[in-house]
Each structure stands twice: as structure tokens, then as C-alpha cells.
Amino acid sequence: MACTESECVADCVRRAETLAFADPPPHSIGYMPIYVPRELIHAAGLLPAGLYGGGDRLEIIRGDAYFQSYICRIPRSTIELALSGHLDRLDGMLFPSICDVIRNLSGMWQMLFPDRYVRYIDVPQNFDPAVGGRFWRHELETLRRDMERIAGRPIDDEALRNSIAVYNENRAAIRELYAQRSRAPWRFPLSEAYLVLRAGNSVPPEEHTALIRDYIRGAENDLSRREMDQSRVVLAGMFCEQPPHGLLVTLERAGCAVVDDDLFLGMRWIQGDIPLDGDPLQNLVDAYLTASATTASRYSPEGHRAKWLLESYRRNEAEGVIFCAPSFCDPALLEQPMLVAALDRAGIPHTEFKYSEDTGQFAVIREQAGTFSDSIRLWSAS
């Protein structure tokens, strides 16, 4: 007997939630949030496994002994995951240059696990092809050799092109999900889409793409999902340490329809497709230099830190912006005053609060978000 559209969507979300918080499978390379060239890992026959901390499902016991209490929670929970055996099946770890805390975490990892492969991925902050491009190509060539050694097989250009094509498909599916959410957020609530996206950190990209498309197909045909009286908002500041799932549910219940965000930015760092013709490694270099997303951890050569946020607000016909950053996140909290100033100049409503990945009490956040949503509806009606 065929399932109804509602039942199919519910099944997708259940599968996604199981995968979203699963331990990495064997033959995988872990990486912290933000950008790493997953195509190189995939082309070696390994699985890129995104690690976003332990969330609110992990009690930190030993991790607190390795880091100060006045930094964000994600390094402590990542160490806790490793020390408690959840990451034993990883063949290596990559730490992209997000901030000083993640840099220190990579050094701590080397000391705790000296027999495991670990590399700090220092992405370019200079976007001149002759400078940043040359540097980034050298980094990718080194990483390519490392992945070949770990996998015990060469990564030829054809394998790399195939992997680029696979991730092009995955990014296209994610873009479609975001576009559908923007058009009809009541059909694709963030609390569900978050789980569907997060599942991609522990399964092959081909499987993740199929899951996303199954979810889109079911949700857009589920006639039981009706439009609600909510305010359209953009969330900013969550590009690294992820919020607890309950916080996203709370925002929706407070009357906020999230039409764009910077969650899981590492999965959609490249904006668009990477060309398949020519030198695939150079295509990865050029994609980073010319088509990468804006975040607080990335230098903005044009000097306009808020450009991406203003464009998102207008493109998605949003009615307000919520800054929702992890406590003690230096990049996000240092950038926030510049973004707030730009929104003030443009007359865009906004509010802000902080969270930790293990936040368990949402009453204050619900009141603040609910008041913000109500005020937006009042302003738009006046």
C-alpha cells in the first residue's frame, strides 16, 4: 500500500534525524564546519564526514579539561566525542581555518591522537589568482597526495571530475531546497530542513541528494501543509557551532518563518556548479576564489561585510533579521556590529540573542522571537 505524502515526508524526516546524529562510518575523513574540498576526499573513495560538535545529546565530562570555559562549546564537545570513542572509525581529521579556537583544537588533536592523520586546512584570504590561487593550489595538491596515501589508490583527474559532478548535484539539490523554503516556508519548515541537511554529514553525497529530493517531492505535494501567519526572517551567525534542534522549533513556534540562514555553510560554500572540463584541481581553486560564500571567517575583499545579508534579505523578501550566534564565537560576534549598522542604515528590523549547542531552556528566546515577529506584523500592517 502506497504511503500518503504526509507519511512519506515523515519517513524522510525520521531517516534524516537518525543519520543527522549518527557516528561517522568507516573509511571516512572528518572535517570541522566551514569549507574543505570534499571532492578530493570523495575521489579517493573516502567519505567526507562533517563534525558539528556533540549538540545537546552529549554530556561533556572530559572535554572541559582541555579548553577554557570562556570559549565556544564546539571544541570541548568534539574532544568529548573523540575521547568517548564516537570518532574511532575516522581515518583522519581536517580542521579548516575558522578561528583561533579551531586552530588550537587541531593542535590538541595531534597531541591526543598522534597516530592519526590530522591536517589544518589554511584557506586563502587573498583572492588574487597569482597569490591566493597559487597558495590554494599548493594546499590542494598536498591534500590530494595525503588522501591517496590514506586510501592506497591514486586520484586521477577523471575520478576528481566525477566527484565534482556528484557534489554539483548535491549543491543543486540543496539550492532547490532553499529556494522552495523561501517560496513556501510553511511546506519546508526549518526544523525539518535542518535535519535533512545535517544528514549529509554522515552519508555518501549521492544518498544525501536522493534524500533531499525525496523530502522536497513529498513536502511540496503534501496538501495538509497550510500557510501560517508568520514573519519571514533571515537567520545569521550559525555558520560554525550549530544550535540545538529545539531552538529552531522554538523560533517557528514563536511565529518566525526562516526563509534563509547560514547553517551548514560548509556544505554549500561553493555558490553554483564547478566546471567539469579542463583541469579539475584548478577548477576547485577557481571556484573558491570566485564563487565562495561569505562568512565571518572569510575575508571580504570588497570590504562590505553586510552585502550578503542585505542581498539575502531582499532576494528572499524577508521582513526581518535575527542574529543567532553561539556564545563566545569571536568571528560572529565581532562581525555582528558591522551587520547591525548596515541593517540600521537600510531600516531593516532586527534582533539578536546567543545560544550554546547544549542550550536546553528556550522560554526567553521564544518570548524575544515572538515579540519580534509580532512587531514585524504590526509594522507591516501600519
Contents of the next structure:
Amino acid sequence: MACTESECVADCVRRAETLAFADPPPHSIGYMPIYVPRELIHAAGLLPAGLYGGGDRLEIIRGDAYFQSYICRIPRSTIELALSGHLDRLDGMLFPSICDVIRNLSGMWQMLFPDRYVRYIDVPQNFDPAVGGRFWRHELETLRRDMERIAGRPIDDEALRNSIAVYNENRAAIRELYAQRSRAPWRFPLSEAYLVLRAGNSVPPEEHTALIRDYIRGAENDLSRREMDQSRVVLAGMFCEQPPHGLLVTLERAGCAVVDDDLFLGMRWIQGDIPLDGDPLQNLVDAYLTASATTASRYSPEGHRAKWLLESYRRNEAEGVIFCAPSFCDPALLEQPMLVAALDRAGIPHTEFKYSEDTGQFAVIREQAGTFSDSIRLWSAS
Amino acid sequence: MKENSMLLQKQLLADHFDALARARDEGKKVVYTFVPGNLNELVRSFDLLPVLPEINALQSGMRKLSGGYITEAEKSGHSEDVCTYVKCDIGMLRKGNIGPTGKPLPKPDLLLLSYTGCFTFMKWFELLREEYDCPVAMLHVPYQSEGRIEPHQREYIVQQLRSEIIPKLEQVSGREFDIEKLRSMLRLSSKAEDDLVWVLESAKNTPSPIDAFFAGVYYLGPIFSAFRGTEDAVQYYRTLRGEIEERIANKEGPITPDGPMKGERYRLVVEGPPNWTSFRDFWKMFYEEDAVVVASTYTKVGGLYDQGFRHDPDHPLETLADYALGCYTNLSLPARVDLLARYIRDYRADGFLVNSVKSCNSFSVGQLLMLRQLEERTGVPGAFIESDLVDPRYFSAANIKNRIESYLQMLDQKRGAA
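Provide the structure of the form predicted in complex with the partner chain, given the form predicted on its own shown above.
Complete assembly follows, chain above in first position.
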């Protein structure tokens, strides 16, 4: 018997949820948020596995002993995952330069697991092709050699072009999901879309792209989904340590339709397609220099820290912004006053709260988000 | 009674802050920059005056002003979770930007963002850029993740110096880059560095004539800040060396705020920065117990001179790159453990202590693992305390004193057992 559209979507979301919190499979290279050039890993026949902490599903037994109380949550759950054997099947770990915590975590990994492959991915903060570009190319050449060694096979340009094409498809599917969400957030609620995105951390990109497209098709055709009386908001600050899924559900129940966010930013770091002709490695370099997403851990030579947020607010016809950053997250929290000032100057409503990946009580957040949503609707109606 | 080197340093600082207070009237241009990996010789070669916000923050901490400044910043929306140096600086700015000598600091003409060993630096100057609306020159210093300086990292920095930093310094100063002037300043740096290393290594003597952490931060003042590459710094370190030579000859211990230390019962290595808001109380907890710090890592955030680095006038830009790459907080964690293990061995330490500060993730993340690894490698027991740089709310004197006393008692027992 054929399932109804709503049952198909529910199946898709269940599958996504199962994948979203799965251990990385064999022949994977783990990477921490935010950005690593996954194409280079994929081209070697390895799976790039995004590690976004243990969420609220992992009891921390040993991880807390490695970190002081004022350090954010994601390193302690990541260490816990490793010490409890969940990451044993990884062939290596990549730590991109996002903040001092992740940077030092790379050194802890070197000390705790001296026999495993560990690399710190030092993304350039200089965007001149002759300077930062040259440095980044050198970093990518090293990573390419390392992946070749681990995989035991060369990465030729054709394989790399193929991987770029695969990820172009994946990014296009994600862009479509975000566009659809922005148009009809009640049809593509964040609490579902989040799981669909998160699944991409533990399955091949081809499979993930198909999952996203299945979900979009199913949700589009699910006529039981009705427009809701919600306020359209942009979420900011969640690019690294992830909120518990329950928090996203809470925001929706509090009357917030999330029309844009910075969750899993690394999956859509490169804005647009990377060209397939010419030198594929140089294309990766150029894409980083010219088409990167804007976020707190990336330097903006031109200033205007809030430009991306204001653009998102306008493009998505949002009505407010929620700063929702992990406790002790230096990049997000140091940036926040600049973003708040810009929103104030533009007269855009906003509210702020913090979370950690294992936050279990949402009553206060629900009240705050609900009041915010109500105030937007009242304010908009007047 | 103050020694000549102390008076000399006090005068240096007073003169510098006077010069800053007069800068606008005299048409001098001002560059704000950070301590680790700073380009003081290059900045000074353009006759620009450096301001180091970290130094201002720690001075505010010592003068008991930082608590109010931090509150001021938090009231304006800065999170209680983030670096208190940043909040102290922002609060000080909101309260009129009065420097440590009571005179106002000039606004920057350039923010020279030397992004070395600390992510927060980047956000700090982005915040200041919003306040001052002045140009920023960004120097991205890659991390020594593999425990060594790679040639392409050096080259990356040199290219940034050529294409980004020097042009902006030329623009702000209205002067052309003078490489010979830079070389002559680097020559002076190297001279001062020789004497500084001699001073730091004097702690290998028994008794140690210096405290390499609490007094060490004073010794490092001139070379970490605005004076490296000047004749003043050369004279300061020569004077200091002379005083310490005399102390060694007389078998004297370090000078503390309460006078010379009489005995030396414990020789310690310290990892991490000091607390500035209760600096003297903190120091007293050590010297009252006849504990002397013989080596520390905080005194290496502005360069690992004791590991052989010297500014090299024959390779002026490359040496600035190596200097920035080599600062302590830019080292990988395994390299930091190696260095600490060497200190424990070379300085014949009885123990080591980690002061983990809430504000500084660059230092703090991984310190608990470092502690365990060091104990395993050296067989020397370690202690762990927590405080903050300039937030008085995070210095619990009774708790810290209790921990230090218990730790020293444990060292006694270990000796007795041996």
C-alpha cells in the first residue's frame, strides 16, 4: 500500500534522524566545524564525516575531566565520543581554525591519540590570491597528499572535478531547501530540516543530496501542512556547537518560523557552484577566497560585520533576529555586540539567549521566544 | 628600596605615556597593536607610537579599576563569558580612555591586528574598529600545529608584511619604509634579547636570584611592549643584568614587594598568565612559603628568546615572521609540554603549577591534559588553580592560598619520603 505524502515525509525525517546521530562509518575522515574542503577527502574515496559534538544524547563521563568549567561543551563531548570508542573507525581528524578551543583540541588529539592522523586546517585570513591564496594552496596540496596516503591511491584532477561536481549538487540541494523554507517555513519546519541537514555528516554526499530532494518533494506535496501564525525570524550564532533538537522544536512552538540560520554553515560555506574547468585545486582555493560564507571566525577586511545578517533579514523578509549562541562560544559572543548595534541602528527587533548542546530545560527559552514572537506580531500589526 | 632597573623602567613607561598624551598636539601618529608577535621595530621605524591594549588592561587590573570597566562593558551587551581583557579595554574606552599614568590615551590612527596565538585578538580589533572608524592592518600568523615553523608559513607572513602591513604603515605615517632603519633597530633588539636571556637563565642558580614569573613579568615589560629595538631597552637589560650578577655573587634570592627573599625551599615552574587584580597577594602566597618560580611560560608569550631566537638584522622581514610564529601561545600543545618538561629538568624544579585563567582559551584549553602528561613524563607533581586575568570576581584568595599551601605540603611529604 502506498504511503500518504505526510507518511513519506515522516519516513524521510525518521531516516534523517537515524543518520544524523550515527557513528561515522569506516574509511571516514572526521572534521570539526566549520569549513574543510570536503571535496579533497571525497576524491580520495574517503567519507568526510562532520563531527558536531554529542548533543543531548551522550552522557559525559570522562570528557569533563579534560576541560575547565568555563570551556564550551563541544570539545568535551567530542573527547567523550573518542574515548568511548565512537570514533575508532575514523582514519583521521581535521580541526579547522575556528577558535582557540578547536585549535587546542587538535593538540589534545595529537597527545591522546599519537598513532592517528590529525591535521589542523589553517584557513587564511588574508584573501589576496597572491598571498592568502598561495598559502591556502600549499595547505590544500599537503591535505591532498595526506588523503592520498591514507586512501592508498592518488587523487587525480578528474577525480577532484567529479567530487567538486558532487558537492556542487549537494550545495544546490541545500540552497533549494533554504529557499523553500524561506518561502513557506510552515511546510519545511527547521526542526525537520535540521535533521535532514545533519544526516549529511555521516552519509556520502550523493546519498545526502537524494535525501534532501526526497524531503523537499515530500513536504511540498504534503497538503496537510498549513500556514501558521508565526513570526519570521533569522537565527544567528549556531555555526559550531549545535543546539539540542528540542530547542529548535521549542522555538517553533513558541511561534517562531525560522527562515534562515547559520547551522551547519560548513555544508554551504561556498556560496554558489565551484567551476569544473581548469585546475580543480585552484578552483577550490579561489572559491574559498571569493565565495566563502561570512561568519564570526572569518576576518572581514572590509568591515561591516553585520552586513550578512542584515542582507539575510531583508532577503528572507524576516521580522526579527534571535541570537542563539552556545555558552562560552568566543566567536559568536564576541561578535554579538557588533551585530546587535547594527540591528538597533536598522530598527530590527532582536532577542538573545544562550544554550549548550545538552540543555534540557526549555521553559525559559519558550517564554522568551514566545514573548519575542508575540511582540513582533503585535508590533507588525500596529 | 627600588633598584636602578626598576626606576629606569618606571621612567621609560612614564615618558612613553607622556609622549602618547602629547601625540595629537605634536602631530604624532598612533598604532594600537597586541603583545604576542608584535612588530614594534617596524612600527617604530616609521616613528609611530605603539599602544598595547593588553598592557592597558593588565595595568587597570593592578590599579583595581578593571572590575568597573568590565561591568561597564557587560552593561552595554558584552557577554560575561568572554575575555575580560577585551571588556576591560572597552569599558576603559567608555570611561574616557585614561591610561595608567592618569593621562588620556590618543585614538588610534591604525589598528595593527597581529593575529598571533589568539583568536580573540581578531574580534577585539573588529570591536575597536567600530568604535574608532580607523583603518585596520591584518597580519594573519599561522599556527605551529606540527611543532615547527614551515617555510611556507614564513613566506606567507613576509608577503603580508610587504603587501598589507608596510603599505598601511607608510600611508598612516606619510613616510617611506626604511629597511636600514629597521635593521638598526633589530640589531638593538638582539642586544637586549641577549641580556634578557641571561637574566631568565640566572634562575638556574641556587638560590635563584630572580622570580621568573612574578618579577619576570616586570622584566619582560620593556621587551614585550613599546621599547624593543630601542637604546632604552638595551640600557634597561644591561642595568638589570648588572644587578642580578651582584645578587648571584652575594648568593641573594629574588626581591619581592616585602624585600629580598631569605630562603628558597621550593623551586617551581608556572604555566599560564598571572592574575593581575590581586597580583601582590598572589605573589605573597608564594614568597611567604619560600617558594620561588624559576621558569614560566607566560614570560614567553612575547617570544621564546631562551630557546635561541634572536631578531636577525640580516633578514629583517623573515625574522619578524619567525618571531611572530614562535610566540608561546602559537605553539602546539605537544610543543608546550616539551618546553615545560625541559624547564622542569633544566631549572631543577621541585614542582610545577598551572594557573588556568578563565579569559584565555588559547592558554587554558588542554591544560588539564598537559598537567597529566607532564607528571607522567617528569615524575614531578603538578598543581592546578583557577583565576582570571583582570576580573576580580574570579580570584578567590582563600581557595587559591589553600591549594598552594596544600600543594607545597605535599612536596614536603614527597621529599620526606624520598
